[in-house]
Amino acid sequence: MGLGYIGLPTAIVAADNGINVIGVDINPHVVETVNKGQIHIVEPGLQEFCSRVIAKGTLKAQTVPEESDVYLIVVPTPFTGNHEPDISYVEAATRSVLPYLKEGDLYIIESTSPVGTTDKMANLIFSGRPELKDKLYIAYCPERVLPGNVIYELVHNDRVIGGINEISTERAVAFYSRFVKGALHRTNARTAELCKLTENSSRDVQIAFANELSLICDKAGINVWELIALANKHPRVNILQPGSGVGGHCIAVDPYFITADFPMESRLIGKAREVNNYKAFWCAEKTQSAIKQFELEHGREPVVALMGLAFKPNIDDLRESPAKYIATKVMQGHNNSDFLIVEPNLSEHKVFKLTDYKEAYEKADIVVFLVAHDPFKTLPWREDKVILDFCGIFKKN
């Protein structure tokens, strides 16, 4: 249920391992695209796999579910404006499969979820289908893959699997063992739910430390990249690299699932979210200041290249992207023709007119590096341009 950045690769990998898979998505365009053996997301190697399983007949896509033996819920779990987790998509997907469930079926949630979500969905299922009480297997198994390397990691990464009871855990382990080569770690559903949130909250805190260092170094006139490289020479220090913020549907979202339910106990996690959100705001402010300074010195508005929109390097995913936020904020109140927006992993965008990265770099007076895409690293340092490097393209400079 869900053919997005995780659902589609999961469906394809399972189908490639001989499992007959029905991929369900409410978007007819997604369904039509998949049934043609094509993909609607950017993920290296996935296109070939999709064409193969469609040709083999082990995967088909449709807009409604049908009776099956295993149901995987892989839909988005966003948060509200108050940073409260929204599990309505999980609930809607669960309700849609409710009429098809039968004794002995396996129901698994993969969507990132607040603690207790699997129990809530179990109660929803059994309240709607009371005759299935104690006759279904229900579990939670979060994904933990890296965009750009999803195919390999779906197969080779370890998985944490927690059922609402021991037999549910074992049934879910048996299912994943059909296409996962990594170790399958057994636990209960609530622990598995919090495990996913813990993993990404931990990374958010570590990134916040690096981003906070970048703010300190800017004020102190110190090259943060050099500082971190030197500090990491310590045998027990491994500081991450700063950036323009934190994005994506995992690290930028999952900590709120903890802070919403445990506000007093998650003060460090909450503060890390504040730091990483502030970093994007700070980058926008620095860019706006550079534009004003250029106008004062040259008597005209500069041509500004905003390099990157994705939430991390070398992907096309813009979900919760700090770069997208920065670009939008910087452009407010200016003539849009003076901005060159670059995202080499997209051919087009509904809002932004995209420019080739080499052309933008050549034409711009101010170049703002927001995402460390590989193509950007081939560009030479230019003394004749104002360069704001928020992601370490030119670390020595």
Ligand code: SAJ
Given for the second form:
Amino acid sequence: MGLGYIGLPTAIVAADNGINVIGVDINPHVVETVNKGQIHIVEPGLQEFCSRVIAKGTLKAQTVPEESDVYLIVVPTPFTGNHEPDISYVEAATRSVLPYLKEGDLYIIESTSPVGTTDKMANLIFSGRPELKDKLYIAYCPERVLPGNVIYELVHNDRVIGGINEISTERAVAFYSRFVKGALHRTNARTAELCKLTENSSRDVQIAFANELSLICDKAGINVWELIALANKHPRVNILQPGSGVGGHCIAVDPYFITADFPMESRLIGKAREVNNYKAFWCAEKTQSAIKQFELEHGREPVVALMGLAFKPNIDDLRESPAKYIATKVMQGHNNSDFLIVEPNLSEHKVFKLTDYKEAYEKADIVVFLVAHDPFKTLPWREDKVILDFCGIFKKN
Ligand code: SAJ
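Follow the form predicted on its own with the form predicted in complex with this ligand, if you could.
Complete assembly follows, chain above in first position.
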């Protein structure tokens, strides 16, 4: 249920391992595309893989479910304006499979979910189909793949699998062992749910530490990249890299699933979210003051190059991107023609007019590096430009 960034690759990999997969998505365009052997998401290598399993006949897509033996729920769990998790898609997908469930079926949630969601869905299922009470296997198994490396990681990463009882865990382990080569770790549903949230919150907290150091270093006149490289020479220290903030649909979102339910206990996790959000705001402020400074010194508005829009290096995904937020914020109240927007992984964008990265670097008075895309690292350091390097393109300078 759900043929998105995780559901589609999972369906394809399972289908390639001899499992007959019915990929269900409420979006008819997605269904049509997949049935043609094509994909609607950007993921290296997935296109060829999809056309292979469609040709083999082990994967077919449709907009409604049908009777199956295993049901995987892989739909989005966004958050609301108040940073509260929204599990309505999980609920809707569960309701839509209710009529098809039969004794002995296995129902698994993969969607990132707040603690207690699997129990909640089990209750929903048993209240709709009371005759199936204790006759279904129900488990939670989060995915942990890194966008851009999904096909490899889907097969090789370890998985954490937690059932509502031991027999459910065992049935889910047996299912995943058909296409996962990584180790399958058994636990209960609530631990598995919190485990997924913990992994991404841990990364968020660690990045917040690096971002906080970058603010301290800026004030102290110390090169943060050199500082972190030196501190990491200690055998038990491993600090991550600061950047223009934290984006994407996972790390900038999942910690709120903990803070919403455990506000008093999750002070550090909540603070890390604040620090990482503040870092993007701070980068925008720094850029705005560099523009003002230039105007004072030169009596004209500068040409500003904003380098990168994606949420992380070398991808074209702009979801929750701090770079996009910074670009939007600094351009407010200015003449758009003074800004050269660069995103080498996109050929066009509906809001931003894009410029080639070399041309923008050449023309700009102020160059703001927002994302550490590989091509930017080939540019030479220029003394004649104001360079705001928020992501360590020129670590030595
Ligand atoms: N970032 C930094 N500094 C760093 C590392 C990352 O600022 O040192 C920033 C990135 O620029 C980006 C954000 O963090 O804005 C997130 O990028 P990421 O590469 O850390 O993670 P995602 O969001 O692409 O994928 C994460 C992964 N989780 C972990 O590494 C714990 C992935 O394994 C998960 O499957 C995925 O979230 C998910 O779907 O939850």
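We call the rigid core the largest set of C-alpha positions that still match within 1.5 Å between the two forms. All values derive from a computational prediction rather than experimental measurement. Positions refer to the first chain, counted from 1.
**Student:** With the motion between these two forms described as two rigid parts, does residue 382 belong to the same part as residue 249?
**Tutor:** Two-body split between these two forms; residue 382 with residue 249, same side.
**Student:** Relative to the larger rigid part, the smaller one rotates by how many degrees between these two forms?
**Tutor:** Spelled out, the smaller domain pivots 8 degrees relative to the larger domain.
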